[in-house]
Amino acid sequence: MIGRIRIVTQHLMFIFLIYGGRAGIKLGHSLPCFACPYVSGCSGHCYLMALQGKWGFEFAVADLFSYEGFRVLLYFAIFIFLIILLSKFWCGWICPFGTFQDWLAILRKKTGIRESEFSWKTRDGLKKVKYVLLAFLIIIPVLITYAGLHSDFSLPFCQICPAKPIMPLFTGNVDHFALDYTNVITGTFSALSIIIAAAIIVGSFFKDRFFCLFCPMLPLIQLFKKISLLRFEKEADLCSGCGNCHRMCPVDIRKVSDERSNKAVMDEDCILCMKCQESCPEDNVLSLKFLKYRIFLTSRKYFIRNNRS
């Protein structure tokens, strides 16, 4: 049941975010998901672009009290508010690029190809890449503003983000799969963008939510987990240790299965897809709460009914 609701929500949000701008819907520049601003007619933009650009780290402190300074603070405040409100639901239920990755996973399953598996050592190593990318998108704009770095390095993450060439395809735009020969910097960025996009398409076909391993949005959202209105909790004493939650997790999280003391189990890589909760065969072990209100609580009855269908 939850899985079906999530799929419907994902598709509706994909249509809304990719095409909503054509109906006059404007959600601004603060969305905590990969709603790519390079998509013509999109209804809102990923906050990472604002964070890198003139409304983020590429901004002079002297202008803080100007109108532009107000916009910097406003976009950041809206971004935090949206995270506090929905936390990782942005990743598992709303993000258009996440939905695209799920489509590739469905295609793989339809062809009967098994999902690739990473060793824990490899996976733990890959997880560090998202922090490198986060540092990259923060440091480069600062160097542009204060150290005279060439302006062609602007929006460094957006220039190599796989969503830039891929998501515009859904509006018939293939321009971002072409090399930009303006100069060495732009040419290098455009080549990297195409190579990374191709690698992410292949990787997401063979591995569920492959790009989410590297997504710098996840650690940004995780920064505010303690003040989020959503809580993902576990009653460890009731857990039988069946391991279903780990086996069903599209991003291979072990914390939900292994945790024995801490009640909060929302890992930094969690996308709140709720597959772990749907797969739990025990009563009252895993719960998702909004404020004090319980949205979902695992039960044996739900597990049996869900797996019959």
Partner chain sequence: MNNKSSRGKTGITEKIFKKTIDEYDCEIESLKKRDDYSPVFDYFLNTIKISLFPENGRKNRVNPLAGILCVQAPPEILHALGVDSIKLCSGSIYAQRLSSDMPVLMCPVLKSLAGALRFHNSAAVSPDCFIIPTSCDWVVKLPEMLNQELPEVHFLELPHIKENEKSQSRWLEEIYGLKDRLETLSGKKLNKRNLRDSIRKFSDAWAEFNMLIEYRRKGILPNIWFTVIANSFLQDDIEKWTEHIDIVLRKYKQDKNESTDSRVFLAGSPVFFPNLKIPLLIEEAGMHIIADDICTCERIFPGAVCCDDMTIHGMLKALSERYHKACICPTFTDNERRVNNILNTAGTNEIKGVIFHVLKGCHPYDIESITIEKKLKERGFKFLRIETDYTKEDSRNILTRLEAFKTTL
The other form holds:
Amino acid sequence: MIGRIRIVTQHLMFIFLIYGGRAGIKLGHSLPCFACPYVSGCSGHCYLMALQGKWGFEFAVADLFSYEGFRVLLYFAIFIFLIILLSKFWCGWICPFGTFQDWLAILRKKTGIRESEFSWKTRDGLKKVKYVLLAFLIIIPVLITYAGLHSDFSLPFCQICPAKPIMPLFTGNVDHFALDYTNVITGTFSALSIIIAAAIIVGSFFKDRFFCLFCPMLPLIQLFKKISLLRFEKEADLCSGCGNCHRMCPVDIRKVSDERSNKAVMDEDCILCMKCQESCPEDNVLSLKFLKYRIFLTSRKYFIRNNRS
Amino acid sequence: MKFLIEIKKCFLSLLSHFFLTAVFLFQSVISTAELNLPDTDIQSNSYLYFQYDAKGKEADGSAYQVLKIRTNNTAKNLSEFDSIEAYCRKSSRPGKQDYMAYRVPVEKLNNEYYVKIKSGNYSIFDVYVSGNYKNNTYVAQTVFYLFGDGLKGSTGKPGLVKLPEYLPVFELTESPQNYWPQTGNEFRFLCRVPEGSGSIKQMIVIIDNKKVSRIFTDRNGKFEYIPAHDIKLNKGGTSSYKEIILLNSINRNGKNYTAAFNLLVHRSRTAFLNVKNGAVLFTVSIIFFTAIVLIKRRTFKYK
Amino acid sequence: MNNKSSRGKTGITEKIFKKTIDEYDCEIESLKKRDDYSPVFDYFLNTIKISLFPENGRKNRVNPLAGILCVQAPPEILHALGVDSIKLCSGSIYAQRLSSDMPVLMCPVLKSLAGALRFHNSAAVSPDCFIIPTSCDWVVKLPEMLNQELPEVHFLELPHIKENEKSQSRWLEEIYGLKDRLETLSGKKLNKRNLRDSIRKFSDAWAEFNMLIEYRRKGILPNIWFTVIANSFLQDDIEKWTEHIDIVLRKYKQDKNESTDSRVFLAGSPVFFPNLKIPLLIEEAGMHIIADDICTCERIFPGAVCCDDMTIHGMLKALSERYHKACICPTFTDNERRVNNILNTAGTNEIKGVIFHVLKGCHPYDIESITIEKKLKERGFKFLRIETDYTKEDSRNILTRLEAFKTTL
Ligand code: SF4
Ligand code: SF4
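Taking the form predicted on its own as the starting point, write out the structure of the form predicted together with its partner chain.
Now the complete complex, all chains and molecules, led by this one.
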């Protein structure tokens, strides 16, 4: 049930974010999902671009008390507001790049190829990658502004982000798959971008939500976990440890099944797809709350209904 | 559908481009005799020109551009010129003809002359500065965009005036990447000259980084110019630019009239993109990563 | 596969076999005399008896037959490969006499099972393969003690630590091994469609079984009949079993919740037909078993397998995890979740007392009873530990204790 609602939502959001600009919709520059600004006619922009660019870390702090400074803060405030409002729903339900990855996963399922797995150690090791990317996308703009780094390094994450070449394909634009021979830096970045795009496409074909394992947006959203209106909770005592949730999780989160005391079980990598909640066969274990309203509560009844042939 | 139209447009523009180039070459070969060449090399003559200076945003969000007024003749001090005046025409959209002109103050600082153009919104500016020296009249021109985005819409309403009829004068009639002129773009100009001297081809001197070249207008004063790519620009950052000066000079009744247009170009954003090679790299990477996954995949076999 | 020792005992075997049949019949008769008896239970009573006469059960079975011990081997795989399964477990007191050569302190369940396995020591009727997860020591050593009498034993080495990667993939390997073994046995290759269909069938069965559990929780379905139905799991074709559960469910559908008092939770060692001593005594003492965590009752069927990756690997992994990680058999190292299960079920179903059944010689449950007692008492539950075996001698004694326990609730 939830799964179906989610798929419909994802597709609607995909169309809305990728083509919405053509209908005059402008959602600004602060979306906490990969609504890639390189897609012409998109209806809103991924905040990571603003964050790296002149409305983020490329912004000189000295100018804070100006209109531009106000914009920097405003965009950041909107970003935080959107996160507090919907938390990781941005990832699992809205992000068009996530939807794209889900399509690849559906393709894999159709072809009957099994999903790849990481060993627990590798999986835990991969968690660090997104912090490296985050540092990269913060430090380089700062270096450009204050240390005179070559301006071809600007928007470093966008330049290697797989969404940049891939998402514009949906509007028929293949330009971002080009090698840029302008100079060594652009050449390197464009080659890197193409290689990464290929790696992510292959990766997300063989593994659900492969890119999400590295997405630097996740830690940013996670920062506001404590004050987010959406809460993902677990009644650890009621859990049977069956591991259904771990197995169904597209990003292989063990915390939900293994947590034995804490209530808050939204892991940093969680994309709130709610697959774990759907697959939990025990009553009242996992719940999703918006403010004090409960959106979903696991139950055996739901599980049975959902898994009926 | 749109795509088809796009292709058609591309094709037509290519055709017209070839045609025009051919005509131009043909004309320039056979009709040199007709030309009204100035007796001296104008670039060694004096002229006034703009040099782009600081650009930025004010605290209120409006954008500004400072232009330095310079003369090529170092021996001649600007203060020796009389009646240095600056005008500005502002429009909201490229190609929109509802220009309004207003005077811009010329500021002087450490013996250097400046004009500063401000805008609270997205606008296009044509800036003119004229000055006389003895019997000669000089005009410096340029066109640029400003992306102001302020709390206040604009920085006060200037009093509108009629723009003096400078002659000769450049008019940038077509620039393909309006707000981001690039090398390799085709710029089209119209060079207006005093009445009576029309129907002749004029020679435009182009000074691109001390390299001097010449180009001829057609009889109506139209010409196209494609700035060549520049390795130095390519190596610079995304916002690096160069300034190209286009000169036109006319001698009338013993008086020299010279116009110098500053064409600011960035490096080309598209000329060095190679989608084909990119696609090859992409395919190779896809194959490579698929192979890696298939080889490295953990298998569960009961041993 | 008759060997000398058993042939020499044939006369005694025959006698004991007859006695055992009588024991079954007697139990069935007495169940049929109950007020809450209904013909809908006949099917289950008959299937339970099948384990005594495997030849009857196999009459219309052309497939290979595999006997499964314990609850960790996924029957879905057997079904998908067209291998029929039969649950190995026994509650017969007479059958124990055939295993008098075994240790005195041996757990009665396995003693009885060992005896029962000696009834039919011929290849024609006994299972073609024995699938034995290495749960407790008695189980592990059973084939050895039976000494050549079990022809084809396939051990599944059960990792006793659940929550680490090594043991999980170790168990998955065991499941792969089981698959290979069964493929050789049936001469077929496991294919995706069959496995998926099999999982679906078992899911449907589980859904129905789950309704039964719910009916019992509500006090609609008497515990004794629930036990009988659960005990008959895997003795017959899964679809038939499901159908008959559906019939039972339909019978009880109209019934209103009975607000029973003296609701208790039965925990501990297995209770298997015909040894229904403890549940019957509890009933006699006037208490109602509303829930249990016994591996031959509620826990006989883990169910709830769900899987996203519908490839063979994905489904095998789902099965392996569901049958391993969710299992709260006391042989696992860490069983905090077993206590939690008791606490929660008791808490949400207004159960005040927990009766802990320990079969003499059943060490894992014996060991766990201590920690469980402590934790339950901390939370204010009444706790009664009953240690007994299959004999009826101590019945009076136990009844008195149960009655006393009832007054404390
Ligand atoms: S933990 Fe649950 S909600 Fe979060 S990503 Fe995994 S399955 Fe989805
Ligand atoms: S699916 Fe539910 S019961 Fe199973 S481990 Fe996850 S939270 Fe626990």
